[in-house]
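Presented below, as structure tokens, is a lone chain in the form predicted alone.
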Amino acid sequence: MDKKPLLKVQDLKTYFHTDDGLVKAVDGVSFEVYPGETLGIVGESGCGKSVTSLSVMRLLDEKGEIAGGSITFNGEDVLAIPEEKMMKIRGNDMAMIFQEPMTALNPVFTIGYQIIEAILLHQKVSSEEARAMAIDMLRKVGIPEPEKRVDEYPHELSGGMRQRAMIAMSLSCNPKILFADEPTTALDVTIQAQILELMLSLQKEYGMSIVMITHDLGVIAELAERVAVMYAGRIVEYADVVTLFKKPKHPYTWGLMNAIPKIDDEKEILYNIKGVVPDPLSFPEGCRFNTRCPLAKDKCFTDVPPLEEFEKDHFVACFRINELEEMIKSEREGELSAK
């Protein structure tokens, strides 16, 4: 891209000193965001996903660290930031909409209330003038009557109604920036499909960049024009979504996409990713999918493989690239064999 990144995160590494060790939850992640664009981080749980957004907006509990690396937003350097001035940032130019509205949102004040707090700490207008904000925002994200829902608490609210409210408290100052940390996670179909159309149409509206995380292949596919596929703490595999999931490289993100089931192939054999995500207190030496991947070697148990350009704007962190595609054929073989 010729654009200047928004965003720009290199080899950044976050760990956690906890009572059983230290845990290297991201280490040696790097991307970029450009305005106006959808980047899509995706990956099992626990592989670092929503810490390398957290590690963004400095908003770390006290067991974690920033231990190396570097994040640029909007030509700053972040991590040198004053915390009285990051906090400014938080919510005008950065925002997030967390996994869980109910443990976001303060039961004990009004849905309302959190919107106007929001718009008074980041905007120079009266308390009226916040409120007619906040509700304007309530219409956009599609809550009925928000003259009303402006004076409910969140537990009067259903799971869609306060992920809409969280989106509305996220967009009150309009930032450059949105980090959505499995936003559509506990809705039901009907309701995700709702919050990803609205979060597509704000985001023509606003001009803002969006950081999608999720593990959700389908949101992916939906919204991001490229992405990021995070194992183990580490990104494995880094380019466009339509190349993603046309042409993956990396056997851990082929394994991903064979995972999906395809609705018109009922005699279909899902691919099935052997073992567990390693505990992060003791990752594996060399590649970290090495205890799971069926073309690893040697090499692969001692070394680490780095995040390189295999094609044009298609990085790949794999020592097995080319082997890659006999074992597709063989699998395949095996497929038709089987049905």
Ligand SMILES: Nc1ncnc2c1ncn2[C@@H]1O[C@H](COP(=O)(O)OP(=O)(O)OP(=O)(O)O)[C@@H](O)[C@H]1O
Second form
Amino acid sequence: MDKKPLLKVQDLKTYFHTDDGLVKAVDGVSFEVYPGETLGIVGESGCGKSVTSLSVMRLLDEKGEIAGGSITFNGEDVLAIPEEKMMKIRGNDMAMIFQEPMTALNPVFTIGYQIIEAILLHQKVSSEEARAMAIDMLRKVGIPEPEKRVDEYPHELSGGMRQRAMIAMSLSCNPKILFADEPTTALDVTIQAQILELMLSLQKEYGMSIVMITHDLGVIAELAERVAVMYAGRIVEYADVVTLFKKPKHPYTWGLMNAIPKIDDEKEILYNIKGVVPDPLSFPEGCRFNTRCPLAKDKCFTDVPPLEEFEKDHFVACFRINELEEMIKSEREGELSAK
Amino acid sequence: MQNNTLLKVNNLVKYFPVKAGVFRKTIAQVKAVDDVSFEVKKGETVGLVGESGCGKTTAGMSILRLYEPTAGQIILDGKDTSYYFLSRRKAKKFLKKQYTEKFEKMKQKYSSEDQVIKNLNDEFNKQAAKDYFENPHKFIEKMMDMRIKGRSEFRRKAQMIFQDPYSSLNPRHRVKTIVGEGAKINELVENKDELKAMIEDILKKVGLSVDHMSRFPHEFSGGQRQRIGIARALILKPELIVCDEAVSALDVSIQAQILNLLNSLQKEFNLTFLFIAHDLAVVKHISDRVAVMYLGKIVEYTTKDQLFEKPLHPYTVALMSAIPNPDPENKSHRIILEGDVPSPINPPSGCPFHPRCPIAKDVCSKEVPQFKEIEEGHKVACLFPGKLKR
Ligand SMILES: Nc1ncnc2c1ncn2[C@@H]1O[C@H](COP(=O)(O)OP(=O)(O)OP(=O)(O)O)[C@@H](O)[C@H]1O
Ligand SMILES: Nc1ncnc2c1ncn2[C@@H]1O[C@H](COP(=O)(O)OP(=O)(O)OP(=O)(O)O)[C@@H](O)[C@H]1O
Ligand code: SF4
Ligand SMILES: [Mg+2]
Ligand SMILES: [Mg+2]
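Switch from the form predicted alone to the form predicted in complex with this ligand and give that structure.
Zooming out: every chain and molecule, the one shown earlier first.
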């Protein structure tokens, strides 16, 4: 791509100083987001997806520390921006949608009040204008009778409507980038479909970039143009969505793709990624996937595999890419004999 | 009843009262399950899907009598278990209404006992009528006698695995207590050694190590905790297991492990699953047949293949189209439904789906569609089945 990235994250390290020890939640993560595109971040629970986006927005709690790396947004060094200015950027240029809308909506204020406040904080308009803008936004996100709903409290809305109200709030300032952290996980499929459709149409209308964080590979396949797969605080594979789904090169990505039941693919036994995710307090030396990887050998236990360009725009962090085909063959045979 | 039917649910109803005011007066009813009928064959897996709040959990809990149903009949293994958990008085009342009054009324109508039997449409009730007419008094007496024994038998035969593997396990009990408790209560073992051997055996079956026996639930990962839940259910050698979102809270890789485990256990023990889940890909993977619920009612019930290839109810069609397909080259064509799921306190008139249905006609708001067989083995509750195309 020859366009300039809107967001560039380089070798980001975010550590938490917990009572039990140091958690290297994000440990050397790099990615870019271009204007108007959707980047997907996938990975299992605890791999550092949320921490990555919270780091970029500088919303970490006091235990969390950005221990290294750089974040460049819109040409500015995010880590050097004073907090006061950062607050402005968060409402204006960067917005976030959370998994559970109740954490972002204040239960004691009407949704209208909250959206209007957000608009007034960031834009120079009168309160009447702000109210009209809020109602307009609620209509855009598909809330019926927005003139009435604007004066309702969060608990008076259904889950799907709350999620839409929160999207309205995040989008009311017309952000350049939207971090959507599991925006539909708590919702039903038919409501999820409404919300995804909405995000796509708003993206078209406003040209914003989206970072879609989820563990749902289906949602990623539908929305993302490029995808980063995270495992234990690191990106293990990074490619355009078709390449990633059709020709995964990292053993973890391959395992993930084959562990999910697919609607149009009948198989009796799902691929089993052996073992469990390692404890974040004591990640293994070398490749962090080595405790579960059928290919792990020698160097995998001592050195960290770098995220390297395997083919154009397809990045993989694995020492044994060339052995993957063999692994797939033997795993398939294993499956057959298990039957 | 065909010999291979394990569970038969007839007209199951469960309402929750909504109370308000100082006197806690009942001001409305949540019609969580509203006239649900279906049957499950021995050894098969029936998936139960539908949106949040449509009544899946309530149906499962009512079948297992963790809730007392408002009405309906639940037949397990050829026995009417509906009155087992009722008080003596209520049980008598149930039997009188379900059998005595029904059969006597039919006898008047059809004038002969043989005709009554002939006009009953299911095997279970045909047999019941035969037995009843042989000796009405004894028939009821015998059923009442079975009540208490039936209870413990039912508790052993029908088990549940819950969504949240943590809150459903007592945090203060060790794994061996959690898993072994049921076997002790149901007197499946004679002594401590036997119990220990049994626990060890079952832990191995679900893929846990015997060294785990003395640990507490919090020392396990989510997937391991779910295995403990499965071991606890399995030790009683149950016939029916209701899995309520049993893998929903688990990570993808762990979910695959548990699904594979359930599959192999089913084969080994000829288990029957009622598998409640909202992830349709998971349901498709594990089920033989699938029932789709909407607002307290089953709207479609058929084999998995029929349902996924040729859904007939517009809600099912929309639901299928909304599943995000993990294939970037083959994106789904979503049918976007308008509006939210309506409230079960005040369900819409006519077809409960009509306010969101893309093909609803005037008649849909007036007439309640019957849940009936449209094709062999394919039941649908819709006035215009198969009319909504993808
Ligand atoms: N405030 C915190 N204090 C200490 N540790 C934290 C904190 N927030 C996150 N962590 C740890 O950082 C790691 C990454 O967490 P993160 O929330 O980013 O995971 P995630 O990928 O978003 O997972 P999920 O899919 O469950 O949301 C985890 O091990 C988590 O326990
Ligand atoms: N104990 C209860 N008291 C009152 N209402 C209840 C109770 N349990 C469930 N309900 C109501 O009954 C309806 C059906 O709930 P149920 O939990 O069976 O839904 P579900 O299909 O399992 O949903 P989910 O997918 O969210 O688990 C809902 O409207 C719910 O609010
Ligand atoms: S680097 Fe080694 S351990 Fe890590 S994924 Fe590749 S083969 Fe497996
Ligand atoms: Mg998260
Ligand atoms: Mg439920």
